[in-house]
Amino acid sequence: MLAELSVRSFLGQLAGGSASPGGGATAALHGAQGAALIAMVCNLTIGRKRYKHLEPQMLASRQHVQILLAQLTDLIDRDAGAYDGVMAAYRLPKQTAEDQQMRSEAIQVGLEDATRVPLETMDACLKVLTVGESVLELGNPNVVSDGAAGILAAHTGMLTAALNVQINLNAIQDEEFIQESKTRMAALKAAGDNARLRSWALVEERLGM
């Protein structure tokens, strides 16, 4: 499993001659890093006398991002698996007309699955951005730069996942599926972009940038 590898081993596989793992796996990894950094801000706020009044909210936010961290970590391997499924479909026999039909159908099924996974990654990254926004605003100001790094990581994960959605949609033939996926992708991206802009404005104000 990719998520069990050391950083060095994962990067070695990423730099290798195979297309898997690729951008989709890194999208989930970016999002997971964002969730971890937001959790860190929560942990460095919880238990401090100065922020005692925020403890219930920070505990709830930490629980939320920990769930998202687990989800995004799973998505690292799920995305690579979805891509491998598409590649397996492309390797199916195509000697006869029946073979070609079955292969074509399997490729389309694989591409649709490979589109749903990065859409799920986008959704999880947006949730990290949403929780992160309130944590950044209320949390320990001494780690605002770490929280901002978490926001940027989650936003990068969302945009990277969007690239994977689109490249798969370019090869899909089901127009209804294409339109539904594009609509969902656009809504997620717009919400995530807005959350990042609001958080960055707060960071600039707090850090005097």
The other form holds:
There are 2 protein chains.
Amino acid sequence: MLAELSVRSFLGQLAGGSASPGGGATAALHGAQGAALIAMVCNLTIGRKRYKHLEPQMLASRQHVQILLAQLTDLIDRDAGAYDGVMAAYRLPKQTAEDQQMRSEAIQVGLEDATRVPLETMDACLKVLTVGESVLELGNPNVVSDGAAGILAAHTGMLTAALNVQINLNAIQDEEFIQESKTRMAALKAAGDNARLRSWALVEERLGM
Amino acid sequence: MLAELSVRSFLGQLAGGSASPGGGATAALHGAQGAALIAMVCNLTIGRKRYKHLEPQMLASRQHVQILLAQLTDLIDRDAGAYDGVMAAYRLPKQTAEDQQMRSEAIQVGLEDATRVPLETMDACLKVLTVGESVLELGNPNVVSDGAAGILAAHTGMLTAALNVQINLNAIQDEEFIQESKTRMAALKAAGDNARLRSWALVEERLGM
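Same protein, different state: after the form predicted on its own, show the form predicted in complex with a further copy of the same chain.
Every component of the complex follows; first up is the chain already shown.
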């Protein structure tokens, strides 16, 4: 599993001459870095006298981002796996008309799977952005730059996953699937962009940028 | 060393209740992901008949981003180390006036180091963006979404590092150091934003976004 590789080996595999892992895996890793940084801000707020009144909310936020961190860490591998599924379909035999028909259908099924995975990454990144916004606002201001880094990471995870949704949709034939996916992608992206903008206004004010 | 931890353990350390590793380490990791993805596009272009005429340029670009990948991987640890240096200075004794003077000077030295490291991360990310722009333009168009993911990652590495430059400058007293650092940060950021915009126009055209 990619998440069990050392950071250095993961980067080496990414840089290598195989198309997998690629951008989709990094989308999930960006999102996971975002979730981890928001969890860190919670951890540096929980248990401090000054923020005692926020304890229940910070505990709930921490639990939420820890679940998102686990989901996004799994998505690193699931994205690479979905891509490998498409590649396996492309390698199916194409001698007879029947072969060609089966191969073509398998490629389409693979591409739809490989579209659903980055859509799930986008959804998880949006949730990190939403929890992150309130943690950034209420949490320990000494680590505001770490919370802000978490917002940037989750937003980039979302934009990177959208690239993978788009490139797969370009090869998909089912018009209904394409339209549904595009609508979903646009809604997630709009919500993510808004959450990032709202958080950023706060970051610039707090950091004096 | 952080780069030798598994991806899962690194994320766990990031999420934990210590301020280090934090946003600065993720800035370097985003940049390293960007360098690795640009190297991948080079690797999927080199050795293919259709791109034979680009071979010398792609080999040079790959060598350049591999050096940047190594530098940014080191910066994951160097950023965490610089932060630990500041924390160690804060823990120095402050009983006597002399203690206080020494501690205060050590904190300032530590903060200046902790500012230079993310400035170096910004510089390396800008170089990834610059090489990435030409690789994206000329390289194998089948992996354009991976190249685009590399551009996003390197640009986010730069923005994340800028947060750390800013938060350290807020606690630094030397006005000349502050002004020099701000000028350098602004120049790096402007160049990085421009490189990202230029690449993005190409990505949107190629992906039909």
